[in-house]
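Read the single chain below, which is given as C-alpha coordinates and is the form predicted on its own.
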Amino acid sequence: MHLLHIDSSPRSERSHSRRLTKEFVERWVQAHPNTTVTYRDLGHHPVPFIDELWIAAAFTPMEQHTPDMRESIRLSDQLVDEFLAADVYVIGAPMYNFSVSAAFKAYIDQLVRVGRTVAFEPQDAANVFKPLVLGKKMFVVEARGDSGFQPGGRYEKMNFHDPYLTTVFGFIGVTDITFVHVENDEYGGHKLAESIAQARHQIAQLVAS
(Lines of atoms letter the chains of each structure in order from A and count residues from 1; the text may use other names and numbers.)
(Lines give C-alpha, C1' and ligand atoms only; values in the text may rest on other atoms or scores of the structure.)
Protein backbone atom coordinates (compact mmCIF):
# COMPACT_ATOMS: atom_id res chain seq x y z
CA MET A 1 0.00 0.00 0.00
CA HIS A 2 1.25 3.48 -0.86
CA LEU A 3 0.07 6.53 1.10
CA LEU A 4 0.54 10.12 -0.05
CA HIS A 5 0.67 12.55 2.89
CA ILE A 6 0.13 16.23 2.01
CA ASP A 7 0.19 19.26 4.27
CA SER A 8 -0.89 22.67 2.99
CA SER A 9 -0.93 24.88 6.09
CA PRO A 10 1.67 27.68 6.14
CA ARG A 11 1.86 27.25 9.91
CA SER A 12 4.38 24.98 11.62
CA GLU A 13 3.94 23.91 15.25
CA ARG A 14 0.76 26.01 15.53
CA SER A 15 -0.96 24.06 12.75
CA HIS A 16 -3.77 21.80 13.91
CA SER A 17 -4.06 20.12 10.52
CA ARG A 18 -0.34 19.28 10.46
CA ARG A 19 -0.41 17.70 13.91
CA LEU A 20 -3.46 15.62 13.06
CA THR A 21 -2.30 14.43 9.64
CA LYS A 22 0.97 13.38 11.30
CA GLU A 23 -0.96 11.44 13.93
CA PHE A 24 -3.21 9.96 11.23
CA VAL A 25 -0.26 8.70 9.17
CA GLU A 26 1.56 7.34 12.22
CA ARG A 27 -1.54 5.42 13.30
CA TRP A 28 -2.07 4.17 9.75
CA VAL A 29 1.48 2.87 9.38
CA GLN A 30 1.26 1.20 12.77
CA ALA A 31 -1.97 -0.54 11.71
CA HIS A 32 -0.73 -1.24 8.17
CA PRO A 33 3.04 -1.83 8.45
CA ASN A 34 3.34 -2.68 4.74
CA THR A 35 2.53 0.95 3.88
CA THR A 36 5.07 3.18 2.17
CA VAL A 37 4.63 6.93 2.64
CA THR A 38 5.43 9.86 0.37
CA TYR A 39 5.28 13.30 1.95
CA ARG A 40 4.71 16.65 0.25
CA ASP A 41 4.65 19.96 2.13
CA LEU A 42 2.73 22.50 0.06
CA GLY A 43 2.45 24.99 2.90
CA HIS A 44 6.20 25.45 3.29
CA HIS A 45 7.22 24.48 -0.25
CA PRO A 46 4.41 25.63 -2.55
CA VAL A 47 4.22 24.68 -6.18
CA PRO A 48 4.00 27.47 -8.77
CA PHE A 49 0.78 28.73 -10.29
CA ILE A 50 0.11 27.60 -13.82
CA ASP A 51 0.93 30.11 -16.56
CA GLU A 52 0.42 30.48 -20.30
CA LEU A 53 3.35 28.24 -21.24
CA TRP A 54 2.09 25.54 -18.87
CA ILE A 55 -1.35 25.67 -20.50
CA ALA A 56 0.19 25.43 -23.97
CA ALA A 57 2.20 22.39 -22.89
CA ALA A 58 -0.75 20.70 -21.19
CA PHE A 59 -2.83 20.89 -24.37
CA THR A 60 -0.06 20.09 -26.88
CA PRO A 61 0.93 16.50 -27.75
CA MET A 62 4.15 15.53 -25.99
CA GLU A 63 5.99 14.86 -29.22
CA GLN A 64 5.37 18.47 -30.24
CA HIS A 65 6.68 20.01 -27.01
CA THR A 66 9.41 22.61 -27.26
CA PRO A 67 12.18 22.52 -24.63
CA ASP A 68 10.43 25.37 -22.79
CA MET A 69 7.14 23.47 -22.82
CA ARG A 70 8.79 20.35 -21.44
CA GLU A 71 10.33 22.34 -18.62
CA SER A 72 7.08 24.16 -17.81
CA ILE A 73 5.15 20.90 -17.41
CA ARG A 74 7.93 18.86 -15.77
CA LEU A 75 6.85 19.45 -12.16
CA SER A 76 3.21 18.83 -13.01
CA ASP A 77 4.14 15.46 -14.51
CA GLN A 78 6.02 14.59 -11.31
CA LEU A 79 3.06 15.59 -9.15
CA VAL A 80 0.63 13.58 -11.26
CA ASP A 81 2.90 10.51 -11.19
CA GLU A 82 3.19 10.84 -7.43
CA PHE A 83 -0.58 11.17 -7.04
CA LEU A 84 -1.36 8.22 -9.31
CA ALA A 85 1.14 5.99 -7.48
CA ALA A 86 -0.73 6.35 -4.19
CA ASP A 87 -3.60 4.19 -2.97
CA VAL A 88 -4.51 6.39 0.00
CA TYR A 89 -4.29 10.16 0.50
CA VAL A 90 -4.07 11.93 3.86
CA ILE A 91 -4.35 15.67 3.28
CA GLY A 92 -4.18 18.57 5.68
CA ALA A 93 -6.30 21.33 4.14
CA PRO A 94 -7.28 24.18 6.47
CA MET A 95 -10.11 26.49 5.46
CA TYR A 96 -8.98 29.91 4.28
CA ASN A 97 -11.68 32.47 3.53
CA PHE A 98 -14.30 29.71 3.19
CA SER A 99 -12.27 27.61 0.73
CA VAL A 100 -8.84 26.01 0.34
CA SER A 101 -5.52 27.82 0.65
CA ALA A 102 -3.85 29.29 -2.42
CA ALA A 103 -1.03 26.75 -2.05
CA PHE A 104 -3.44 23.81 -2.19
CA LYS A 105 -5.38 25.31 -5.11
CA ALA A 106 -2.13 25.74 -7.04
CA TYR A 107 -1.38 22.05 -6.43
CA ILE A 108 -4.83 21.00 -7.64
CA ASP A 109 -4.40 23.07 -10.81
CA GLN A 110 -1.11 21.23 -11.47
CA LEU A 111 -2.87 17.90 -10.88
CA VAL A 112 -6.07 18.09 -12.92
CA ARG A 113 -4.76 17.32 -16.39
CA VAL A 114 -6.55 16.19 -19.54
CA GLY A 115 -5.01 12.91 -20.62
CA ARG A 116 -3.40 12.29 -17.22
CA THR A 117 -6.09 12.45 -14.54
CA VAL A 118 -9.20 13.04 -16.66
CA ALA A 119 -10.06 12.08 -20.24
CA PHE A 120 -11.75 14.50 -22.62
CA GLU A 121 -13.91 12.72 -25.21
CA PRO A 122 -16.08 15.31 -27.00
CA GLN A 123 -17.52 12.65 -29.30
CA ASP A 124 -19.34 11.17 -26.31
CA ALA A 125 -21.98 13.85 -25.75
CA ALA A 126 -23.41 12.07 -22.71
CA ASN A 127 -20.07 11.78 -20.91
CA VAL A 128 -17.48 14.18 -22.27
CA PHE A 129 -15.17 13.98 -19.26
CA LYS A 130 -14.12 10.60 -17.88
CA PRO A 131 -12.16 10.26 -14.62
CA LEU A 132 -8.87 8.37 -14.76
CA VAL A 133 -7.99 8.15 -11.04
CA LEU A 134 -10.03 5.25 -9.74
CA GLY A 135 -10.07 3.01 -6.67
CA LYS A 136 -8.44 5.51 -4.30
CA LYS A 137 -9.30 6.58 -0.76
CA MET A 138 -8.87 10.14 0.54
CA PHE A 139 -8.92 11.56 4.07
CA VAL A 140 -8.98 15.35 4.47
CA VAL A 141 -8.14 16.96 7.80
CA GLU A 142 -9.60 20.47 7.80
CA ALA A 143 -9.08 23.15 10.44
CA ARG A 144 -11.66 25.96 10.69
CA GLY A 145 -11.72 29.14 12.70
CA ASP A 146 -15.39 28.77 13.66
CA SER A 147 -18.05 26.07 13.67
CA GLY A 148 -21.38 25.73 11.88
CA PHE A 149 -20.17 24.95 8.36
CA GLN A 150 -21.79 21.52 8.28
CA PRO A 151 -25.08 20.85 6.43
CA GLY A 152 -27.80 22.68 8.31
CA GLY A 153 -25.28 24.85 10.15
CA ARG A 154 -25.39 28.61 10.31
CA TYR A 155 -22.46 28.94 7.88
CA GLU A 156 -23.41 26.11 5.54
CA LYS A 157 -23.79 28.41 2.53
CA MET A 158 -20.33 29.86 3.18
CA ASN A 159 -18.59 26.49 3.05
CA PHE A 160 -16.94 26.32 -0.36
CA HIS A 161 -14.15 24.12 0.98
CA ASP A 162 -15.70 20.66 1.34
CA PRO A 163 -17.98 20.91 -1.72
CA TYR A 164 -15.07 22.12 -3.85
CA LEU A 165 -12.75 19.28 -2.84
CA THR A 166 -15.55 16.74 -3.29
CA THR A 167 -16.25 18.13 -6.75
CA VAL A 168 -12.72 18.57 -8.07
CA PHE A 169 -11.36 15.25 -6.83
CA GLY A 170 -14.57 13.50 -7.83
CA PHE A 171 -14.07 14.98 -11.30
CA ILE A 172 -10.84 13.00 -11.68
CA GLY A 173 -12.30 9.90 -10.02
CA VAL A 174 -11.56 10.14 -6.29
CA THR A 175 -15.04 9.84 -4.82
CA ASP A 176 -14.27 8.01 -1.57
CA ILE A 177 -13.47 11.08 0.57
CA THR A 178 -13.79 11.39 4.34
CA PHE A 179 -13.45 14.74 6.12
CA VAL A 180 -12.11 15.23 9.64
CA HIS A 181 -12.88 18.70 10.99
CA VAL A 182 -11.16 20.71 13.70
CA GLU A 183 -13.24 23.76 14.53
CA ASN A 184 -13.26 26.84 16.78
CA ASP A 185 -9.61 27.76 16.34
CA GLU A 186 -10.54 31.44 16.73
CA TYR A 187 -12.16 30.75 20.10
CA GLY A 188 -9.52 28.50 21.59
CA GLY A 189 -10.10 27.17 25.10
CA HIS A 190 -12.44 24.28 25.76
CA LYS A 191 -14.28 24.68 22.43
CA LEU A 192 -11.09 24.08 20.46
CA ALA A 193 -9.84 21.38 22.82
CA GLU A 194 -13.12 19.49 22.52
CA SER A 195 -13.04 19.70 18.73
CA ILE A 196 -9.45 18.43 18.59
CA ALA A 197 -10.37 15.52 20.89
CA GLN A 198 -13.30 14.63 18.65
CA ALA A 199 -11.08 14.76 15.56
CA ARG A 200 -8.47 12.50 17.19
CA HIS A 201 -11.19 10.04 18.15
CA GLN A 202 -12.52 10.05 14.59
CA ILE A 203 -9.02 9.45 13.22
CA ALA A 204 -8.52 6.48 15.54
CA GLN A 205 -11.85 5.00 14.41
CA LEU A 206 -11.10 5.56 10.72
CA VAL A 207 -7.72 3.84 10.94
CA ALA A 208 -9.16 0.96 12.95
CA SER A 209 -11.91 0.38 10.41
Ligand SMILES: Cc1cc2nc3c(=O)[nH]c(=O)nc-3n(C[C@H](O)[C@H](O)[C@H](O)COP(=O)(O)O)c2cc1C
Second form
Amino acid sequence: MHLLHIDSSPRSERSHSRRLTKEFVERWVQAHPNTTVTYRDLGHHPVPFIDELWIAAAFTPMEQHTPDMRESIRLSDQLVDEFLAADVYVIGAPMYNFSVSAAFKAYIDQLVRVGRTVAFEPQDAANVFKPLVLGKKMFVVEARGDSGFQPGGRYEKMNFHDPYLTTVFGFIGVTDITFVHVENDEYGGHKLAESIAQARHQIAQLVAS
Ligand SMILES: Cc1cc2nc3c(=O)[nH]c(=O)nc-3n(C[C@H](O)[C@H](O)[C@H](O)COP(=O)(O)O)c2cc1C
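What I would like now is the form predicted together with this ligand, since the data block earlier showed the form predicted on its own; can you produce it?
Every component of the complex follows; first up is the chain already shown.
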Protein backbone atom coordinates (compact mmCIF):
# COMPACT_ATOMS: atom_id res chain seq x y z
CA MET A 1 0.00 0.00 0.00
CA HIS A 2 1.22 3.47 -0.85
CA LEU A 3 0.15 6.54 1.12
CA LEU A 4 0.62 10.12 -0.05
CA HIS A 5 0.75 12.54 2.89
CA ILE A 6 0.21 16.20 1.98
CA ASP A 7 0.29 19.21 4.28
CA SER A 8 -0.80 22.65 3.11
CA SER A 9 -0.65 24.82 6.22
CA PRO A 10 2.13 27.43 6.09
CA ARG A 11 2.36 27.12 9.88
CA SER A 12 4.69 24.67 11.57
CA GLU A 13 4.33 23.69 15.26
CA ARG A 14 1.20 25.87 15.61
CA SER A 15 -0.62 24.01 12.83
CA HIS A 16 -3.41 21.70 13.96
CA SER A 17 -3.82 20.10 10.53
CA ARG A 18 -0.10 19.25 10.41
CA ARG A 19 -0.10 17.75 13.90
CA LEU A 20 -3.16 15.65 13.13
CA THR A 21 -2.10 14.41 9.69
CA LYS A 22 1.20 13.34 11.30
CA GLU A 23 -0.71 11.43 13.97
CA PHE A 24 -2.99 9.93 11.31
CA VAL A 25 -0.08 8.69 9.21
CA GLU A 26 1.83 7.33 12.23
CA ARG A 27 -1.24 5.38 13.36
CA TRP A 28 -1.88 4.18 9.79
CA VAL A 29 1.67 2.89 9.38
CA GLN A 30 1.46 1.14 12.75
CA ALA A 31 -1.79 -0.54 11.71
CA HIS A 32 -0.57 -1.29 8.15
CA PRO A 33 3.20 -1.89 8.41
CA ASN A 34 3.45 -2.68 4.69
CA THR A 35 2.65 0.97 3.87
CA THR A 36 5.17 3.17 2.07
CA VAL A 37 4.72 6.91 2.59
CA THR A 38 5.51 9.84 0.31
CA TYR A 39 5.38 13.29 1.88
CA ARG A 40 4.63 16.58 0.11
CA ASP A 41 4.72 19.86 2.01
CA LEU A 42 2.76 22.44 0.05
CA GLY A 43 2.62 24.82 3.00
CA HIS A 44 6.39 25.23 3.21
CA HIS A 45 7.21 24.41 -0.42
CA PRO A 46 4.31 25.59 -2.59
CA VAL A 47 4.13 24.59 -6.22
CA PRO A 48 3.92 27.42 -8.81
CA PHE A 49 0.69 28.75 -10.24
CA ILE A 50 -0.02 27.48 -13.73
CA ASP A 51 0.77 30.02 -16.47
CA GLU A 52 0.16 30.55 -20.20
CA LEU A 53 2.86 28.12 -21.33
CA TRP A 54 1.59 25.48 -18.88
CA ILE A 55 -1.94 25.79 -20.28
CA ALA A 56 -0.66 25.55 -23.86
CA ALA A 57 1.31 22.41 -22.93
CA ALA A 58 -1.58 20.80 -21.06
CA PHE A 59 -3.84 21.12 -24.09
CA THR A 60 -1.29 20.19 -26.78
CA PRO A 61 -0.50 16.54 -27.58
CA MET A 62 2.80 15.53 -25.96
CA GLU A 63 4.48 14.69 -29.27
CA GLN A 64 3.90 18.32 -30.41
CA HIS A 65 5.42 19.90 -27.28
CA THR A 66 8.16 22.49 -27.78
CA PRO A 67 11.11 22.23 -25.33
CA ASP A 68 9.58 25.19 -23.40
CA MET A 69 6.22 23.47 -23.11
CA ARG A 70 7.87 20.25 -21.96
CA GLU A 71 9.71 22.16 -19.25
CA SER A 72 6.61 24.07 -18.11
CA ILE A 73 4.59 20.88 -17.60
CA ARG A 74 7.39 18.75 -16.07
CA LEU A 75 6.50 19.38 -12.42
CA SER A 76 2.80 18.81 -13.12
CA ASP A 77 3.68 15.43 -14.66
CA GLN A 78 5.70 14.53 -11.55
CA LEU A 79 2.83 15.58 -9.26
CA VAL A 80 0.36 13.53 -11.29
CA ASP A 81 2.69 10.49 -11.26
CA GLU A 82 3.08 10.83 -7.48
CA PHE A 83 -0.69 11.13 -7.02
CA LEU A 84 -1.49 8.16 -9.26
CA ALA A 85 1.10 5.98 -7.49
CA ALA A 86 -0.75 6.32 -4.16
CA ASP A 87 -3.69 4.25 -2.92
CA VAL A 88 -4.48 6.43 0.08
CA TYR A 89 -4.22 10.19 0.60
CA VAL A 90 -3.96 11.97 3.96
CA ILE A 91 -4.25 15.71 3.44
CA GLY A 92 -3.98 18.57 5.90
CA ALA A 93 -6.07 21.50 4.66
CA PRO A 94 -6.75 24.67 6.64
CA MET A 95 -9.87 26.68 5.79
CA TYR A 96 -8.74 30.04 4.42
CA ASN A 97 -11.43 32.58 3.61
CA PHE A 98 -14.05 29.84 3.45
CA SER A 99 -12.13 27.66 0.98
CA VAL A 100 -8.74 25.96 0.61
CA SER A 101 -5.44 27.82 0.89
CA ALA A 102 -3.89 29.24 -2.29
CA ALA A 103 -1.04 26.72 -1.90
CA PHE A 104 -3.47 23.80 -2.03
CA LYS A 105 -5.42 25.34 -4.93
CA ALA A 106 -2.18 25.80 -6.90
CA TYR A 107 -1.47 22.08 -6.37
CA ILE A 108 -4.98 21.11 -7.53
CA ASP A 109 -4.54 23.20 -10.70
CA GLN A 110 -1.31 21.27 -11.41
CA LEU A 111 -3.05 17.94 -10.74
CA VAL A 112 -6.28 18.13 -12.73
CA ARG A 113 -5.03 17.29 -16.22
CA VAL A 114 -6.97 16.22 -19.29
CA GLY A 115 -5.65 12.86 -20.46
CA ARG A 116 -3.87 12.17 -17.17
CA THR A 117 -6.36 12.49 -14.31
CA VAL A 118 -9.56 13.15 -16.28
CA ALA A 119 -10.49 12.19 -19.85
CA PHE A 120 -12.28 14.66 -22.14
CA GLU A 121 -14.56 12.91 -24.63
CA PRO A 122 -16.77 15.52 -26.34
CA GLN A 123 -18.30 12.90 -28.62
CA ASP A 124 -19.96 11.30 -25.57
CA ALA A 125 -22.43 14.13 -24.85
CA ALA A 126 -23.89 12.40 -21.79
CA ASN A 127 -20.51 11.93 -20.17
CA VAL A 128 -17.96 14.37 -21.55
CA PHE A 129 -15.52 14.14 -18.62
CA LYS A 130 -14.45 10.72 -17.41
CA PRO A 131 -12.51 10.40 -14.18
CA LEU A 132 -9.23 8.47 -14.44
CA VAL A 133 -8.18 8.23 -10.77
CA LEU A 134 -10.21 5.29 -9.52
CA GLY A 135 -10.19 3.06 -6.45
CA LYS A 136 -8.49 5.52 -4.10
CA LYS A 137 -9.26 6.58 -0.55
CA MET A 138 -8.80 10.11 0.77
CA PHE A 139 -8.77 11.53 4.30
CA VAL A 140 -8.80 15.31 4.71
CA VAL A 141 -7.92 16.86 8.06
CA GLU A 142 -9.47 20.30 7.84
CA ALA A 143 -8.60 22.97 10.41
CA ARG A 144 -10.89 25.94 10.93
CA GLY A 145 -10.80 28.97 13.18
CA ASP A 146 -14.53 28.89 13.84
CA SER A 147 -17.25 26.25 13.81
CA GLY A 148 -20.78 25.91 12.40
CA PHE A 149 -19.81 25.08 8.79
CA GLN A 150 -21.52 21.67 8.83
CA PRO A 151 -24.93 21.05 7.17
CA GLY A 152 -27.51 22.92 9.25
CA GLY A 153 -24.80 25.03 10.92
CA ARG A 154 -24.89 28.83 11.06
CA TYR A 155 -22.09 29.14 8.44
CA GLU A 156 -23.16 26.27 6.20
CA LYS A 157 -23.61 28.55 3.18
CA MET A 158 -20.10 29.96 3.62
CA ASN A 159 -18.44 26.56 3.46
CA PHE A 160 -16.67 26.33 0.09
CA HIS A 161 -14.03 24.01 1.49
CA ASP A 162 -15.49 20.51 1.92
CA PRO A 163 -17.92 20.90 -1.04
CA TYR A 164 -15.11 22.16 -3.26
CA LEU A 165 -12.76 19.29 -2.39
CA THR A 166 -15.56 16.75 -2.79
CA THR A 167 -16.35 18.21 -6.23
CA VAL A 168 -12.86 18.63 -7.62
CA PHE A 169 -11.46 15.30 -6.39
CA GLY A 170 -14.72 13.59 -7.40
CA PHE A 171 -14.24 15.09 -10.87
CA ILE A 172 -11.00 13.13 -11.28
CA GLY A 173 -12.46 10.00 -9.62
CA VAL A 174 -11.62 10.21 -5.94
CA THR A 175 -15.08 9.83 -4.44
CA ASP A 176 -14.22 8.02 -1.20
CA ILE A 177 -13.36 11.08 0.91
CA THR A 178 -13.62 11.33 4.69
CA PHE A 179 -13.25 14.67 6.47
CA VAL A 180 -11.87 15.12 9.96
CA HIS A 181 -12.56 18.62 11.29
CA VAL A 182 -10.60 20.43 13.93
CA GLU A 183 -12.35 23.67 14.77
CA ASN A 184 -12.27 26.70 17.04
CA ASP A 185 -8.61 27.64 16.67
CA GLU A 186 -9.69 31.29 17.01
CA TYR A 187 -11.27 30.66 20.42
CA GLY A 188 -8.68 28.41 21.98
CA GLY A 189 -9.42 27.11 25.48
CA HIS A 190 -11.79 24.23 26.09
CA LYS A 191 -13.67 24.71 22.77
CA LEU A 192 -10.48 24.06 20.82
CA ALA A 193 -9.32 21.30 23.19
CA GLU A 194 -12.64 19.47 22.78
CA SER A 195 -12.48 19.70 19.02
CA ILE A 196 -8.90 18.38 18.95
CA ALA A 197 -9.88 15.49 21.24
CA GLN A 198 -12.83 14.65 18.96
CA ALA A 199 -10.64 14.78 15.85
CA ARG A 200 -8.04 12.51 17.48
CA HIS A 201 -10.75 10.05 18.48
CA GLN A 202 -12.14 10.05 14.92
CA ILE A 203 -8.65 9.46 13.50
CA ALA A 204 -8.08 6.48 15.82
CA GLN A 205 -11.45 5.02 14.77
CA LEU A 206 -10.86 5.61 11.05
CA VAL A 207 -7.49 3.90 11.13
CA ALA A 208 -8.86 1.00 13.17
CA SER A 209 -11.71 0.47 10.72
C1 LIG B 1 -5.64 33.90 5.92
C2 LIG B 1 -6.52 33.11 6.84
C3 LIG B 1 -7.85 32.93 6.53
C4 LIG B 1 -8.69 32.19 7.37
N5 LIG B 1 -10.00 31.99 7.02
C6 LIG B 1 -10.80 31.28 7.84
C7 LIG B 1 -12.17 31.05 7.49
O8 LIG B 1 -12.67 31.44 6.44
N9 LIG B 1 -12.94 30.36 8.36
C10 LIG B 1 -12.45 29.86 9.53
O11 LIG B 1 -13.20 29.24 10.28
N12 LIG B 1 -11.14 30.05 9.87
C13 LIG B 1 -10.33 30.74 9.06
N14 LIG B 1 -9.01 30.92 9.38
C15 LIG B 1 -8.47 30.23 10.58
C16 LIG B 1 -7.74 28.94 10.20
O17 LIG B 1 -8.59 28.08 9.45
C18 LIG B 1 -7.27 28.23 11.46
O19 LIG B 1 -6.33 29.04 12.11
C20 LIG B 1 -6.69 26.84 11.19
O21 LIG B 1 -6.38 26.25 12.43
C22 LIG B 1 -5.46 26.92 10.30
O23 LIG B 1 -4.93 25.63 10.04
P24 LIG B 1 -3.57 25.13 10.73
O25 LIG B 1 -3.85 25.12 12.23
O26 LIG B 1 -3.33 23.77 10.21
O27 LIG B 1 -2.49 26.09 10.38
C28 LIG B 1 -8.16 31.65 8.57
C29 LIG B 1 -6.82 31.85 8.88
C30 LIG B 1 -6.00 32.58 8.04
C31 LIG B 1 -4.55 32.75 8.40
